[in-house]
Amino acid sequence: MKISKSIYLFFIPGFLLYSVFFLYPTVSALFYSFTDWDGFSPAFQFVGLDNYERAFTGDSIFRKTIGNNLKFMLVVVVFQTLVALAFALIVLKNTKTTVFLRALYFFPTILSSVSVAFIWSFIYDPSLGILNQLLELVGLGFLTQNWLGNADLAIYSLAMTQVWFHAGQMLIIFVAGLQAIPQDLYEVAKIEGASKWQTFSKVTWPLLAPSATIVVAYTTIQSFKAFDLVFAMTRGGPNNSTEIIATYIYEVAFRGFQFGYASAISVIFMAIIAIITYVQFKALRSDRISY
C-alpha cells in the first residue's frame, strides 16, 4: 500500500514538542556536562570528562545517593507491586463495596505530591503522629520512632508514603489485565478442582505477566525520578540519608551553582535509568505468553 507523502505532516507537530522538551535538553545536558559552566555566566571552559571523574572517585555524597536510591527503588517496587496486585484481586470480586472499595484505593493518586508530604510528615510526627500513638494503643510502644528524623529509618519511611501515594495507579493496569484473562480458563482450573493458589499461580500471574512488566519498569522509573516527596519531608535529611540523585541534582545546581558538574550526574542517571529498565524488560519479557 502506498502511503501519500503529506502523512507525514501529521508527524511534525509531534516531533516539534518531542525535540523542545526532550531531545534539546539531552543534547544540553550532555554538553554542559563536558564544562564547568555555572548556569548563570557567558563564559565556560571544557574540562573534558573531569566531572565525570568527580561523580565516581570525588564525591562520597553522590555515591551515597546511589544507594539510597536503590533501597528506595527496592522498597517501592516490591511493596507497590504487591499492594496494588492484592487491591486488584480484592477489587475484582463482584460485591456491594466494590465501587466504594476502587474509590478509596484510587484516593491518594488524585493528591498533590505536597499534601502527601504534610499528611505523611504529621503522621510520622514523633510527639504528635498517629503512627506512634497506634503503636502505643496496640501496646508497641518499643517501636515508636523518629520516622524521619533516623537516618537508618528515614529512607524506608519516604518509601512507603510513595508505595501509599502511586498503588492505586498500578491498580488500574492490575485490573485491566485481570480483566483480560479468558474466565474459560477460571472454569477449566475449578473443574479440575485446582485451589485457589494453584488457580492463581498457574493461571492468573502467567497471564498477568504483561501488566506486571508495565508495572515494575514504571514504578523503578518513577522510583528514580521521586523528587517532590522526598524534597517537601526530609530535604536529604539527615545526615544525607534520604538524599537521592533527583534532589542532589537540584543541590547541585541551583543551590551549588555547578550546572556542569550537575548536567554530568544528570546524564549518569538518566544511564542508570536505561540500563535497569532495559534488564528489567529482559528478565520480565513476555512474549511467549498466549491464551
Contents of the next structure:
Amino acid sequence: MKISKSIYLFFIPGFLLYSVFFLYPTVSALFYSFTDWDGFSPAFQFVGLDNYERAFTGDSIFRKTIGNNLKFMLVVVVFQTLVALAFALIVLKNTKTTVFLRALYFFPTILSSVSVAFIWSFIYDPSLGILNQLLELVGLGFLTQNWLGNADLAIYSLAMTQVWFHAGQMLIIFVAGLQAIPQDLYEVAKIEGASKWQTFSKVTWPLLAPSATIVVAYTTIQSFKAFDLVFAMTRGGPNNSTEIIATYIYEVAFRGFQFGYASAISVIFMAIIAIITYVQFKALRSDRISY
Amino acid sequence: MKKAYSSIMLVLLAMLLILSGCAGQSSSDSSGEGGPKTQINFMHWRGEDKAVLDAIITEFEKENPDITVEMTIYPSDQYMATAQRMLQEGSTGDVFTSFPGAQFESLQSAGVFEDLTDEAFVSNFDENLISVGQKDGKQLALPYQLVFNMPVYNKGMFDELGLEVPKSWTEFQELCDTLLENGITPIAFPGADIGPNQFMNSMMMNNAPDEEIFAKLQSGEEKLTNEWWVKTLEDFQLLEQKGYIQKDALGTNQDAAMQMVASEEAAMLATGSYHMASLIGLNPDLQLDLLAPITVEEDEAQYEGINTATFMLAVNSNSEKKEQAKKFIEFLSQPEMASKYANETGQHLTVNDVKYESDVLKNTAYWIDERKTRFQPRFLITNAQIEDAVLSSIEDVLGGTAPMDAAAAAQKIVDENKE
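Same protein, the form predicted in complex with its partner chain this time rather than the form predicted on its own?
Now the complete complex, all chains and molecules, led by this one.
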C-alpha cells in the first residue's frame, strides 16, 4: 500500500508540542548549565564546566541527594512491585469482594499528591498521628517512631507513602498481564498436581515477566523523579536526610537563584535516569516465554 | 489529495484556535460603565488576607473609579519561584510584594523595583522600620507588616503560676523547670517545618549580637564552629535534653504545635507574633504576649527580641501602569486603611498612626517602640545553601548530634558555598 507523503503533515502538531515542551527546555537547560545565570537577570557569563565540577566535587549536599534518591528508589521499587503484584493476585480471584477490593486498591491513585502528603503527614505525626496511636493500641508501643522527624527513618517513611500512593497504578498493569495468561496452563498445572507455589513460579511469574519489566522500569523512573510528596511532607529535612535530586534542583534554582548550576544538576539527573532505564531494560529484558 | 490537504489544514486551524484560547485574556485595560478603566494587578502571598484586601480594594475602586485591582495570590513557598517569572514579563504584579533578604537582593539586582524614594506616601511609614526595603540610598520597597519572630507565650498561665518573663538564660531555665513541674511543656517547637528558622533568631540574638555576623560567615571571616554558633547549638541541645521542648519535636508541624499551646499543654509557641490571631481563634480565652529567651546573663543581653519588616510593597519597573500602582500603595498606607488591615489580619504594621483595636495587638504594640529588638538575623543570610546549612545544624543537634560536630558539618557546606 502506498502511503501518501501528506501523512507526514500529521506529525507536525505532535512535533511542535514535543519541541515546545521537551526539546526546547532540554536544550535550554543544557545551554544554561554552562553559565552562571541567576534565573532572573538578563546578563550571565559562560563558566564552562564549572557547574559540573562543583556538582561532583564541591557540593556534598548534591552527593547526599543521590544517595537519598537511591535509598528511596530501592524501597519504592521493591515494595511497590510486591504490593502491586500481591494486590493483583488478590483482585483477580472471582470473589464477592473483588470489585470492592479493586476500587479500594486503586483509590489512592485518584488523590492529588498534596492531599496524600497532608494525610500521611497527619498519620506520621509522632504525638497526634494515628500510626503511633495504632501501634500503642495493639500493644506494639515499642515500635512507635518519629517517622518524619528522625533523620535515619524519614526517607523510608516517605518511600512507603509513595508505595501507598502509586501501587494501585501498577496493579492495573499486573492485572492486565495476569489476564493475558491462558487459563489452560493453570488447568494443565492442576492436572499435573503442581502446588500453588509451583504454579506461580513456573507458570504465572515467567509469563508475567513483560508486565513486571514495565512495572519495575516505570516505578524506578517515577521514584527517581519524585518531588511533590517529598516537597510537601518534609521539604528535604530533617538535616537534608530526605533531600532528593528533584527537590534539590528546586531549592538551588528557586531559593538559591542559581539557575545555571540547577541546570547542570538537571542535566546530570537526566543522564542518571537515562542510564538506569537503559540498564534496567537490558537486565530485565528476556525472550518471550511461551508454552 | 485535495481533500486530505483540506483536512490537515482544518486540523491545524483548530489547533491554532485552541492554543490561542489557552493563551489567556489580556488583563490590561478594559471598558466598563463610565469610561475606560485601567486594571492593575496586585501580586502577593497572603491568601489568608484575601477577604480584608478584597474589602480594601472595593473602597479603593470607589475612590478611584478609573482603576480596578485584580489580585494574584501564590502561597509563600511558591511565591519565590513563581512571582519572579511573572514580574519579569511585566504583565502581572504592577504592585507586588517581596520578602526581605535574598529575594529582595535578587529582585533589585534584576532591576524590577521602581524607585519610590520621592513619593509622598513614603512618609506614611515609620522611617525606622522601612530601611530593609532600601538599597543604595533608594527606597525600592515599603515593608507593610511588622512581625516579631519570637515565641508567643501564654500570659494568663504565667500569671496563674506566678511566673515572670526571664531576663537571663539562668532565669529562662528556672522558668522552664517550673513549667515542667506543673506538667506543662515549656515550648511547643514545630521542628518539622518553621521551628528552626524562626527560633534560631531569638536563640542567637545575644550569642552573636554583631548584626554583620552572617555577612562575615558568607565571606569566610566567621565560622559556624566559632563560639557564637556552637553556644547557640548547645543551648538548643539543652532545650531538647531537659525536655523544655516536646519529645519528637522534629516531627511536629506548626499546626500541631499551635494546638499544644491552644490547649494549654504547652506554654510557649516557638514561632512568632503572626500566630497570635490563630491561637486566639483556637482558644479565645488565651491571654498572649511575646518573649524571647535570653541566652546570656542579664548584664550581657543586648536585645530583647526579633522583628521583621516584611510583606514589602513595591511597584514593578516593567509595569505600564506605574502611576495607578503607586496610587494603590498610597491608599494602603493611609492610616485608616492600614488600621483596617492590621485589625482584621491581626498584624502589626509599619505604617504610622495605626489604631490597633484587638487586645492582642494593643497589648503587644509596646514591642514596636519600647523594646530593643533586632532585625531577623536569618534574613541577613543571602545565600540559600548557607541558610540551609545553618538550619540543618539545628536539626542535626535536635536529632542527637553533638553541637560541635553539627557545626563542623554545616561549616563544610558553608565553605562549599561561601562568596
